[in-house]
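The data below hold one chain only, encoded as structure tokens and taken in the form predicted on its own.
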Amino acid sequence: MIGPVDSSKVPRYAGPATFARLPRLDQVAHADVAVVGVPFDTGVSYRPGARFAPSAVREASRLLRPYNPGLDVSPFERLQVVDAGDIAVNPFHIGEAIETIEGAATELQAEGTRLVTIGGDHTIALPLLRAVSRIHGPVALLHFDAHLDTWDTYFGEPYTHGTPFRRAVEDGILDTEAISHVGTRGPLYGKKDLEDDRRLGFGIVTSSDVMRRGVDETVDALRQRIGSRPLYVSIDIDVLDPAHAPGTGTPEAGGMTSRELLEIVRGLRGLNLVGADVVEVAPAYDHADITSVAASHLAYDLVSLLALKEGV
């Protein structure tokens, strides 16, 4: 097992900026978990810049340490975790980019490697779900986001960062008995947005619900809905309040704190997690790396959940 670079020998600010200073994919014989970047933001409807997120999140992850006290696990000792670099996609053709991401994700998972993906905008969730469903069939989904992302089209286009989960339901790759949004808030185009979302099968836990019910009750409800199904977790960083994640493309007031989100994610311990992504970090709008730091810790906790799942 090859772990992170020893920070007592090489200062954290020195050396290659792989995620958590982990080895590259080409430095190991097999990877149990690969952290992979998708620098793509052609699907955004407002502020661009998420194409620069993978490198920013990697840089922010330099301070991550090998032991995760929040989950009582040393993930890099249990599993061979690597940085698989970035999936290079066409920034001028969304359809081709989706095909490229699905193909690359399928190849990376061919020998049992699980992926934690750093976007990129939320468009990338669709091809990632397509790839993971090739292995597990329709999966349960926890979608952390300020927005529903189940709209039909933008400007007549079916593939954008606001449409991936409608397309996923239409593709039959989600288990519609176990799909939920968490942290939604803010204005909508109309009440029909919520009606359409319910028709697709989604349950909704709003940001206000989290505030009123608390983390523990929220986690209990989500776990009951998911059960033992294979679970994919997709985290749009704008689920956090702009005070905790200013560096994102479509910020909405009234979001969760980073502490609440991390505790809800940690509450998924023991579930059948099969893949995850963290998307929509836009470093140009960030301040003091607040958003990138939050994203790096979320990715670290997702890797830690995968390590706990193995029970090694």
Ligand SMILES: N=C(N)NCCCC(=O)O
Contents of the next structure:
Amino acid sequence: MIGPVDSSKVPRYAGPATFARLPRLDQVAHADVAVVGVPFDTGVSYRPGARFAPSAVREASRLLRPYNPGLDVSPFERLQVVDAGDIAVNPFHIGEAIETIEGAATELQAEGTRLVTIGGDHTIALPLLRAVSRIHGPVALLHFDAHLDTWDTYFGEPYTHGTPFRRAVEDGILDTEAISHVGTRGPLYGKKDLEDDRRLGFGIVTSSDVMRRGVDETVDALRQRIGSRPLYVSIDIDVLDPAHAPGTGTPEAGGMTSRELLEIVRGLRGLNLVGADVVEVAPAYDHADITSVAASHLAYDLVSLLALKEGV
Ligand SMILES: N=C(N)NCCCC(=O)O
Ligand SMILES: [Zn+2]
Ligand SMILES: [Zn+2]
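Output the structure of the form predicted together with this ligand; the preceding block shows the form predicted on its own.
First the chain shown before, then all remaining chains and molecules of the complex.
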């Protein structure tokens, strides 16, 4: 097992920034988990900039340490975790980008490697779900987001960051018995947005629900719905309050704290996690790396969940 560069020997601000200072994919014979970047933001409806997230999150991840007390695991000792670099996607053609992402994610997973993807805007969740469902069939989905992302089209376009989960339901790649949004809030276009969303099969735990019920009750309800199904977790960083994630493209007031979100994610231990993404970090609007740090910790906890599930 090749672990991260030892920060007691090489200062953590020195050398290239792979995720958590892990080896690159080409430096190992087999990877159990790969962190991969998708620098793509052509699908956004408001502020652009998520194309710069993979490198910003990697920089912020230099401070991660090898033992995760929140989950009592040293993920890089249990599994071979690597940085698979970025998927090079066409910024001028959303349709082609979606095909490239699905193809690259399928190839990366061919030998059983699990992916934790750093976006990119939320458009990329669709091809990632397509790739993961080729292996596992329809998957349960936990979607952390201020937004529903089940709208139909923007300016007549079906593939945007506001529409991936409607497309995914239409594709039949989600197990609609177990798909939930967590953390939604903010103004909608109309009440019909919620009716359409319900018809697609989604359950909703709003940001206010999380505040009223607390982390433990929230986690219990989510776990019950998911059971032993293969689970994909998609985290739009704007699920956090703008105070905790200012660096994002479509911020909404009234979100969760990073502490609450990290605790909910840790509450997923033992579930059958098969893949995950952290999307919508837009570093140009960030301050003091608040958002990139939160994203790097979330990715670290997602890798840790995979290590708990699959480690030796
Ligand atoms: N997926 C994110 N972050 N945002 C979707 C917002 C779509 C809209 O502008 O209505
Ligand atoms: Zn969002
Ligand atoms: Zn989103």
